[in-house]
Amino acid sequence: MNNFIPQQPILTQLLQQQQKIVISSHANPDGDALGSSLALYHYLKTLGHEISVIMPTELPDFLNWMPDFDKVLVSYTQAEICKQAIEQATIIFSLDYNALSRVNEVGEWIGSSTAYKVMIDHHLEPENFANAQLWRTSASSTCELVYDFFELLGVWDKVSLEACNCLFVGILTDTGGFRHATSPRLFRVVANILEKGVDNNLISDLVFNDYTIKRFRLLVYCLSQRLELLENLNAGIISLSMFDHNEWDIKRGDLEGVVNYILKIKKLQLAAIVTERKEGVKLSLRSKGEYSVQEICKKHFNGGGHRNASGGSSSENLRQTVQKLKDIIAQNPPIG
């Protein structure tokens, strides 16, 4: 479905005057959350606006090379600064999320704000909290939609290389290295981004080949000790307890991409990593072909995403959540 910004002239007029702008994205930010937020930040700062980029939780360290990564505020540790920025904001951009509950306490502050609100997102069933939306579920990523946003405003020729590097990161990571959620149109967008001077090989190397020794050993542990192969169901599940988190001192981003290794096994069609954290049990699911993990996350785990890449959460403990997931898969196993 499409829902392009209906008040584009209003937003264009607002951006012609100096504004206090907040760019926000979801908890546990990934490459698309950071990429879309920083790409928009880099464009808007050229217009002279006062801008704050806010995330609810810590950032993934493996992306710390991204331009102005260190400018992002984290509400979990900088609550008063973030709250004040939102209270003073005249425009708020909500990127890569469509429900205020996905940004923790930041959502409450945004909900109470009188600022002009813009949502740019590609997930299902958005809440009606924004004055304007750029929403398309067929988009590969929010970064693809931020590219569309620049095109709608007629400013693509003014978008910097730094912003394009950020867009490329979000598209690259949200498609799993162009393995899912792609389209002919996306590759035309990527071609336009690359023509700005983006170094595809360099960024791919920084994203996919930047393991520390600890992170690599954690990957080995996950695959050798914590992976359960359900060959009769064509699926594999990695589960990590709080003990594992503490033992390995797992930080945000350390588990990025681990779930994808399960699908390297030829027969398997579904992969999951289930992690027990202080804030509850989280799930990240991947699949091949037509099998929809999006439906599993949406119906059973208060989540969603793409057909082949989705996430969710559970109020049950780790053991119960893993068993529930097995039962769900058993009711509708993927065909190997």
Contents of the next structure:
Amino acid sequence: MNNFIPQQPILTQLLQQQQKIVISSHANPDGDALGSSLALYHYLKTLGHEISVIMPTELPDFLNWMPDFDKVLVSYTQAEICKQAIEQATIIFSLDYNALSRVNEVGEWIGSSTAYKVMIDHHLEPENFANAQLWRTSASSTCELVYDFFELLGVWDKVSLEACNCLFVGILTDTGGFRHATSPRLFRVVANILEKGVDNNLISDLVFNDYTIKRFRLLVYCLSQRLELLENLNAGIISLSMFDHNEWDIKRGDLEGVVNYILKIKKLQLAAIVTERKEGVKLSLRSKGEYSVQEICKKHFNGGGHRNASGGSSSENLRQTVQKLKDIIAQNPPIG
Ligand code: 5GP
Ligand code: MN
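Same protein, different form: I have the form predicted alone, so give me the form predicted together with ligand 5GP.
Next comes the full complex, and the chain you just saw is listed first.
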């Protein structure tokens, strides 16, 4: 958090004047990407700035109840509007990502902008593209860091219930319902958030119990038909082909959390879901304890993330990618 403190007076001063602000987050936005972006949006809106929230790809439907969800611009479908907003921006926030390559063409536009850039993130190995950074890998979520940001600016008392609802969503999703990446400090932060009037039960229900019948059946299909258990390697891999995508009409967010079910098997330490999409093959990995899936994603799949939750992509086909992953795991299997 300290790396931000020298720049904090600059930002406080900038925010006292009317600015054109862009808040951006990563491709395939999740609860933390949306929660942190919308929380910051709700606060900055009260100061009267002109604000655009931009994400590179489609938003997950299961979060469409979040306040001002429909204000988010998607550069994949609204490229010109997004490009223009970034060109005109005087301040750009990069939330929940640490490299411009994580935001597709938005990254190129941000790279050539002269706006004051602020990165708020908790992923490993950040690139140095911002003027100010609020970065801490021990943070549960970017939402926890946006809370810190409000505290650092000394504005927590002005942060609205709407913004707090958004912060709660990101913390809830990135910690898998307070099961991982938590700390005593996080629970204190959450206590402050709840004191603003956030309805913990309602939001947990909206976030976790929102499956459509189709999505639920897809989960059952993944676990019953598409899961390969590699018991000797203490790992499990779900793979989904383009055919599965078409057959199930899989949309963004439909597979959210599926990979985590694999780790419910006590012995398993590593879980993966490998999906074949129009854009190529995408991997999503999870692990327990010291075993780092971030290293696997970074070294072999042009990706990264956190030690126990990382993603990447592959230019090979589905079968080849799954085989490559198996070989990598076999060379260095987690201890069960
Ligand atoms: P998920 O597996 O849920 O898509 O992502 C898990 C974590 O890895 C998230 O923190 C996400 O930001 C990160 N991540 C996912 N895909 C990629 C990728 O292609 N590149 C990088 N650098 N990080 C990724
Ligand atoms: Mn996050």
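Residue numbers count along the first chain shown, from 1. The term rigid core refers to the maximal set of C-alpha atoms that superpose within 1.5 Å between the two forms. These numbers were taken from a predicted model, which means no experiment stands behind them.
So with the core overlaid, does the Cα of F62 end up 2 Å or more away between the two forms?
It does not reach a 2 Å shift.
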